[in-house]
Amino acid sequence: MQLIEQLYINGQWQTPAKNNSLTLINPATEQVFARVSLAAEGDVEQAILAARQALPSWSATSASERARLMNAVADEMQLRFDDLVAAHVTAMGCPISIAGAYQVDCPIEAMRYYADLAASMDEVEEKGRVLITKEPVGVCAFINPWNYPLVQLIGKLAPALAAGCTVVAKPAEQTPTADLIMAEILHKVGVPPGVFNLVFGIGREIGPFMASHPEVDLISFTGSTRAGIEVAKAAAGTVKRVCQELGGKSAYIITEDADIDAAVRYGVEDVMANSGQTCNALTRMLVPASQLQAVIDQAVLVAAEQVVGDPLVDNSSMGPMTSRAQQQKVLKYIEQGIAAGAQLIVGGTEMPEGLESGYYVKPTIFAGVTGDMSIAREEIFGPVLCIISYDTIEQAIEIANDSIYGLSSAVFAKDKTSALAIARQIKAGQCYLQGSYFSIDAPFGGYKQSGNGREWGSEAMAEYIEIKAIICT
């Protein structure tokens, strides 16, 4: 069993002030794999003050030096690639066959991507007598989720470091091991003390303290909309910048003249990726009524190709839910869908065949879903797809926008031009056309209750920058 007994504060490993710890469970085996010591408010206070003290010198460090250190971090991440993969396999059950591509490749690329953007901090825009300059926003507190632990950490950390900010990070309590490796890496390459601080804890216990602290200039939170609202409330008293990537119930419109087999395959595989634990998963598949049976037939075939099993077995494409609580939540939604009269065409509440333990859920697809059903309106965060039929494309767009969320979306039409015309009418922060995939260049964030602010792309840098206008005579 791994013992994680120290926090990383001000460039040093230190034991928390109080003797509180949390047992971590491997979701595939239901066995304890680690015990982690938890930070108390006093420890978080130390971390925040360390970040504050480090800010003047780090923000004054040249862009080339920050970029050099960030590239060194990326190099070391590559050397510890297998360790980072293993952390995701053990802590969250991501299959070893895909964990590198899903969870590690992008963070390494992102660290280099934002290293290249560090130089943008030195740019000065001149408009007549006005000089427009950039400064780092200051001390940043990160509260990260368990579904993409490293991706979400680096998606925040890399632009923050490039901008010259200092950081206090709190990983999800279920998945702290990748963050621990990152603290070791940043320490090894010589990132100055206090620039990056890592504390472990229960979100509802130390999250409000981080969000409300007067020495924190920005709080970035990824998680549920419910928790995001509480973070925003806690932050309001100090009028700090709040960045939130929250819930989603993303719509995927397939048109009547689309390649149905290709479109349905893309949609089913998207929802089943990462065992459905993806905030921007295309969980509402909107299909023309005239093609409904063809869609159902193809969806059944694609779902059958998924292999739910031991994450350490090479042919497993889906692992367990990250926790028992998440498994039970997903199973409850499946029960609600059945009770509401939706047609269960694949999956259900039984354990996948051949598995006796682990927090697994079968790939599940419902047809005959209507907009008033909870499975069509609420974020399930599991491998559950809802197929909803429509009569006209105008109706499809209306259904797509009939949601409190607006994180992502997709369109598959006969061609890119046709898909783009539809995409422009969907109220969501992203839209994937014709089977496209994630890009670091694409700003990521939501409309409505899916959050505010943007991650990824050059726009992510803006979250960590204060703009100063200097008016000359």
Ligand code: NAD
Contents of the next structure:
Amino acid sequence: MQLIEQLYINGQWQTPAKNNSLTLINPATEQVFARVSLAAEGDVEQAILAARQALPSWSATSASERARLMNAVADEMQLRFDDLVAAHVTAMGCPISIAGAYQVDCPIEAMRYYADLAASMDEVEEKGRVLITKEPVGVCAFINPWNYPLVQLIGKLAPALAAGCTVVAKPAEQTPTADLIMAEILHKVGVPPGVFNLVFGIGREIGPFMASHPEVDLISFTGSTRAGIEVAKAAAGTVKRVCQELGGKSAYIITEDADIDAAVRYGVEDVMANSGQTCNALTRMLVPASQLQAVIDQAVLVAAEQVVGDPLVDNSSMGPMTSRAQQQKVLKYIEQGIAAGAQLIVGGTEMPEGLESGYYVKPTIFAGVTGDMSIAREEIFGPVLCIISYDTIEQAIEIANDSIYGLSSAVFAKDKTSALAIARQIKAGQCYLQGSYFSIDAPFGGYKQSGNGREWGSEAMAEYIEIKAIICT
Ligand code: NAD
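The structure above corresponds to the form predicted alone; please provide the structure of the form predicted in complex with the named molecule.
Now the complete complex, all chains and molecules, led by this one.
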């Protein structure tokens, strides 16, 4: 069993003040794999004050020095690639065959990408007698979820370091190990003490303390809309910047003249990726009623190609849910879908064939889903796809926008031009056309209750920057 007994504060490994710990379960084996010591408010206070103390010298470091350190971090991440992969396989059940590509490649690329953007902090815009300059926002607190632990951490940390901010990070309870490895890496390459601090803890206990602390200038939260609202309320009293990256129920419109087989394959594979635990998963597939049977036939075929099983076995494409609680939540939604009269065409509530333990859920697809069903409206966060039929494209757009969420979306039409015309009418922060994939250049974030922040792309730098106007005579 791995013992994670220390927090990383002010460049040192430190035992938490109180003797409070959490055991972590490997979701594939249901066995304990680690025990992690938890921070209390006093430990978090120390981490925040260390970040405050480190801020003046770190923000005064030259952009080239920050970029050098960040590139050294990326080099070291590459050397520890296998450790980072193993952290995801054990803690969240991500299959070993895909964990590198899904969970580790992008964070390494991101460290280098934002290292290149550090120099943009020195740019001064001149508008007549007005000079517009950039300064780091200051001390940043990060609270992250368990579904892409390293991606979420680096999506915040890399632009924050490039901008000259200092950081206190708290990973999700279930997934501390990737963050732990990152603290070791940052320490090894010589990132100065206090620039990055890592605390482990229970969100509802130390999260509000982080969010409300007067020495924290920005809180960036990724997780459920429920907790995101709590964070914003806690932060309100200190008027700090609050960046929220929250839940989703993203719509995917397939048009009548699209290549149905290619379009449905893309949609089914998208929802089943990471066992459905992806905030921007395209969980509502909107299809023309005239093509419904062709869509169902192809969806059944593609779902059957998924191999649900032990994340350590090479050909597994889907692992378990990250926790028993998540498995139970997903199964409850499947029961609700059946009870509401949706047509279960694939999957269901039984364990996948050949598996007796582990928090698995079968890839599940419903057709005949209507807008009033909970499976159509609420975020399930599991491998459950809802197929909803429409009669006209106007109706499809209306259904797509009939959601409290607006994180992502997609369109598959006859060609890019017709897809683009539909994309412009969807209220969501991203829209993927004709089967496209994630790009680090694409700013990522929500409309409506999916949040207000933007991560990735050069736009992510803006979260960590204060704009100062200097007005000359
Ligand atoms: P969660 O909200 O339960 O937990 C996320 C984090 O918040 C954890 O670190 C947790 O400890 C902490 N937390 C919980 N309650 C808190 C509180 N009251 N105050 C402060 N912190 C608190 O969410 P989860 O179940 O871990 O993650 C799944 C959710 O995350 C889904 O809704 C998913 O859509 C969302 N998500 C969004 C994005 C995005 O970029 N928009 C990315 C990944 C996940």
